[in-house]
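Take a look at this one chain, the form predicted alone, written out in structure tokens.
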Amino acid sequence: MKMTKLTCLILFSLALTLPVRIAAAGDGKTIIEKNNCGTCHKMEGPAAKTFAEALSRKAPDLFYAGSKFQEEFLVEFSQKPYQIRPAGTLYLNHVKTVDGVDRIQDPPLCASRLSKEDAVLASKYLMTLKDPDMKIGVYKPGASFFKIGAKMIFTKSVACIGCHQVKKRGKIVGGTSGSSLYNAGSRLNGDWLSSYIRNPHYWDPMSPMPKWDLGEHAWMQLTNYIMEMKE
């Protein structure tokens, strides 16, 4: 096969950048290990399969972080962590009875604070941790959808708002047992979100989130609706 000058130039460019990309991912893994991220986060599968394992979980699993998150979010969050799950990774671990009333106490916040340079490298490594079986291209950014219908699904049909926080007229409302969703569109990968809400137990067998029986159209409506939630 005769190679054109353009083909040779492209291959030469790839040859130059590939070692850099591999080095970046390797450096990122070293940074994560140095900061003991694996102490709280599970960096290798499988996910917890028993209630005891779920109770011992200190932070979300990261062995499929590249499928779940947007890289920009990982870079920002690893520099300045904030509370995404108001009741912690598993709310049962943070419920205390005060004056005869069960109340959720503030869970601990991630103690790691990476420099911008380290955050970029660590995030590049995390983005390599993907589930090879997740369908790609399911979510279509910017696709039109019936927003009123999607809102009804979110608030009534499956009542996501009962466990997840959203913003309404500038105020945060909703439940606290699940992760907040008011910035989900800036945090999550739309394809992963679509997969998770359809079958949460594929990703986390012990997830308290139920598996709902909705049609394909409803799932895409819900995915689009949540992915429009951005800060």
Second form
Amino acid sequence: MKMTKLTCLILFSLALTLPVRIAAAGDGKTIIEKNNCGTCHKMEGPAAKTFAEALSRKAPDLFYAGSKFQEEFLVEFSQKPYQIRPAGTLYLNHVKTVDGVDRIQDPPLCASRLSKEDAVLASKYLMTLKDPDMKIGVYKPGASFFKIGAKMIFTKSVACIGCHQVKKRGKIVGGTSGSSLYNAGSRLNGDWLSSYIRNPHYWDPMSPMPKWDLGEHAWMQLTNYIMEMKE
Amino acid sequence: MKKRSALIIIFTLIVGLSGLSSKTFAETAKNNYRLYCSQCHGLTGNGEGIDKPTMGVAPKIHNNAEEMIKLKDADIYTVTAQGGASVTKSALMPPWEGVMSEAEIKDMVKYLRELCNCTEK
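Could the form predicted together with the partner chain be given as well, to go with the form predicted alone?
Below, the chain from earlier opens the complete complex, with every other chain and molecule after it.
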């Protein structure tokens, strides 16, 4: 009898929170629509598959935002955006040859300036947009790894640093065509990162990122190394 | 007659399905160059791409005939497909064979020859 009461109480509590959760995600969707996020971001798949489609992309796809990002990052970013990709979503759209040298021409910043309340609701909704096929639990936070080896992969053998910015003794170094990685660990979902670096074209067929053939151990080292980059 | 119809159906299906691959391979070599190569080698192939300033090894200047003439087409293909490390050059030049098809890489070799306005020796 006691168990029945307890079960009822639990079910009642769940029933109370469920509509709130659904309402939160629903409200978030409305906020995203009202703020015209879909003007720049693709909120539904598929991703760009042709060069022309890739060129027309103004901002990263968000239809798998829940797989890609950490919720806390989305809450902060949607209130106060900053430039993650120094040369914009696709550098080709923001680079000009000036005096024989290619230079980045002020890529636009995300226009989102949500209030904290809206940012929380919008992020809650974005976190529901997931790729059901992404493997979960691949990245093990805090797992020990050979940092020197991982750094060698990052800077030498795969040379990610050629296109991605990182921080070295407080200074920003690295290429500007890719997304900056110095806060990747507080921005990205480790499982998504692990999947993306193995096969970027699964997520974005027109990604300018090459595809490397590394062993499982090296992929895990690289994932851990990048996920340790936090601000 | 039935056999012939079946063959036609299978052929049509194969042709149709090949068009549904994840990437439409109608892209020209110039577009591929802009997307995959220009960030290092520059939009015009002069080696002055936006990623160059932080690179320890300068990217190949593709519009330099004097340098490009020294390379065989087969070597350019190998480096493009398998990356710089495959020919003991810098790993900053990544392998593109999983991204561009064999035909696209062959077209890329031709495009590089257009950029340098040169042929192999």
